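One chain comes next, on its own, written as structure tokens: the form predicted alone.
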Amino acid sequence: MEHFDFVLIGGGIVGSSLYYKIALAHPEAKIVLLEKESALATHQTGRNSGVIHSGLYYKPGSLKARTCIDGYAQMLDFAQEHGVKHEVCGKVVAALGGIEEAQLETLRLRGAENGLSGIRYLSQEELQEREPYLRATKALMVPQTGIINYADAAEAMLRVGRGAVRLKTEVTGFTLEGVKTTQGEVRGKHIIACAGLQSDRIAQLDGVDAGLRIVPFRGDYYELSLRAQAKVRHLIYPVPDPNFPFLGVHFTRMVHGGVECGPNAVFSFAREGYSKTAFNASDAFAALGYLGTWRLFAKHWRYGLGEYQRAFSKAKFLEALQRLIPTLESSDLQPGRAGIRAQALRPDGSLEDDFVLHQGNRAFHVLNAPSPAATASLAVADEIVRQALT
């Protein structure tokens, strides 16, 4: 039976970044990446907005802030070197009214503390020139923001690295020699799990109780019609609700063309079900049988109700978009894709705001890696290597 130096679990952008980084640092090592699906990057990596985040939102000194700033630069360098299509286009964060303007100033100060350069308020004349259809009482320009397709980036990382990639290979347990999978045992010295939506379950197989559970939140997108795409020149974001780690419904130009609007954030009854009525009994029981889920619902039921209304009502979704671009019409919106965010939840109902990395009995686990994990992935891989291998 073949023995590997590194066994990596999960073929999303974090697992692919780790594969690439280990291959660079250990050129003689034997590496295998295990992915349960028939293709790579089929879940969070292939179903996000494709934004290269600047680091504007994250608590200074947190792992999110540190790795996002570093990962932003690394992702741009990697894309440039390896021909992955991308663009640094900048974004506008738009406030409406005094409360949002005060929150926007908090964001500006946080961005400056995190080391962003060039962030500044736009005059009304500058805003009119940059985004003539946008309504805002105050607008913050964040030039350090870009767009990319993270599935493209993940594929490039695996091409550049060396080693084996085994698809349709689901991890079912751990042994002293390696991991059990649906395709038989895979032996390895170092095992690192980057399992995304299944991260807590893989960790439990390794005897890890980190005091959190992955609760899935579905995000729905609409696409703008060809006529309406002219109303969005770059990226447009609202001021996010500071009580949640979600950034609000926003407008994103896609690197391969088109403009997406979204996502909302609704509790999902399936971790990997992308339709509005998707249901998985095991996933639903895991989430609804967890006390933290009910405590979250009790604290934020109004917010959740509003998100569900937008999920099932195009008119409600349009209302949210019209706060920023009033001239949008229902005919401008075409149903798009959906994604699922793997969000770690604590027993007290609080959403875990930072990345969580944890050493288990046999493997090292990435337990919480929501946005901006794709942007930060190369820097997160550096952090994993530092913690797991030193």
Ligand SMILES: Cc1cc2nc3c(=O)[nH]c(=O)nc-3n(C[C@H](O)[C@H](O)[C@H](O)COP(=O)(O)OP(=O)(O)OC[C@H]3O[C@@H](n4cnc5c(N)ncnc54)[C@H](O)[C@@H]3O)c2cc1C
Contents of the next structure:
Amino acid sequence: MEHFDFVLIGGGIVGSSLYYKIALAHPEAKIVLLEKESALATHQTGRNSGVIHSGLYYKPGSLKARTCIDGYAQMLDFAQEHGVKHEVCGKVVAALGGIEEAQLETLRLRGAENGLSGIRYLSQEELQEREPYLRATKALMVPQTGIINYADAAEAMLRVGRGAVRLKTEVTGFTLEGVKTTQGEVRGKHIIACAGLQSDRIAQLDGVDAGLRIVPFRGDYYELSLRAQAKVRHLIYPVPDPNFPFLGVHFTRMVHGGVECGPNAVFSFAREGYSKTAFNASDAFAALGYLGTWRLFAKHWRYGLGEYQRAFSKAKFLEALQRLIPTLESSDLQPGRAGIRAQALRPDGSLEDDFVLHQGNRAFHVLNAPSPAATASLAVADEIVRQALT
Ligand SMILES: Cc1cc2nc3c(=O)[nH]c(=O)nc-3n(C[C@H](O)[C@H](O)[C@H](O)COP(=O)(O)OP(=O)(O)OC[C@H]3O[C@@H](n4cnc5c(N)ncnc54)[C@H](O)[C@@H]3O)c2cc1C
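Moving from the form predicted alone to the form predicted together with this ligand:
Everything in the complex follows now, all chains and molecules, and the chain you saw is the first one.
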């Protein structure tokens, strides 16, 4: 039986970044990455907005803030060096009215504290010139923000890194010397799980109880018609609701062309089911059998209801978008894809705000890596190596 130095579970951007980093740092090591699907990056990594976040939103000093800022620079360098298409197109965060203007100022200060240079308010003339269709009483320009396709980035990392990638190989348990998989046992010295939507289940198999449960939040996108695409020149975001780790439906130019609007954030009854009515009994049972989920519902039912309405009503979705670009029409929106966020929830109903890394019994676990973990992935990989191997 083959024996590896490193066994990595999960072929999303976090597992791929780790594979690349370990291959660079330990050229002699034997590495294998195990992925249960028949292709890489089919879940969060291949279904996200493709934004290289600048680090504007995150609590200074948190793992999210530190790795986002470091990971941002590393992602741009990696993309540049390995020919992954990307663009630093900048984004505009738009406030409407006094309350949002105050929240925007808090964001600006937070961005400055996180070391972002060049963020500044646009005058109404500049706004008119840069985003003539955008309605805002105050607008913050964040020039650093970029776009990329993270599935392309993950693919490049695995190409450049050196080791074995095994698709259709689902990890189903741990053994004394490695992991059980659907293709037999794989033995290894260091086992690191980057399993996204399944991360709490892999941790459970390892006997870890970190007091967290993954709750899936689906995000639906619409695509803008060609005619309406001309109304979006940068990325355009609303001021996010400070009570949630979601950014609000926004306009994102995609690196391979087109403009997407979304994603909303709807509780999902299936972790890996992407239609609006997808249902998986064991996922639904896991979420609804958890007290934290009910506490979350009780606290935020109004927000949840709004998101559900937007999920099932194009008119409501359009309304949210028209707050930013009032001239959009229903015919400008075509249904697009959906992604599902793996968000860790605490038993008290609070959403875990930071990334969570945890040393288990047989493996090291990435327990919470929602947005901006794609941006941050190369720096998250450094942090995992630091914590897991020292
Ligand atoms: C709608 C949406 C929009 C987002 N927008 C952005 C953005 O613009 N910018 C940004 O930085 N971040 C964004 N994010 C967040 C980002 O996509 C995630 O943080 C990131 O992709 C997490 O990567 P991952 O490798 O941890 O997870 P994943 O990409 O989900 O990969 C986990 C992998 O593990 C595999 N796996 C699971 N269980 C097993 C098992 N038992 N055995 C083997 N393999 C297994 C899965 O099949 C999967 O391939 C967004 C997320 C969503 C959902």
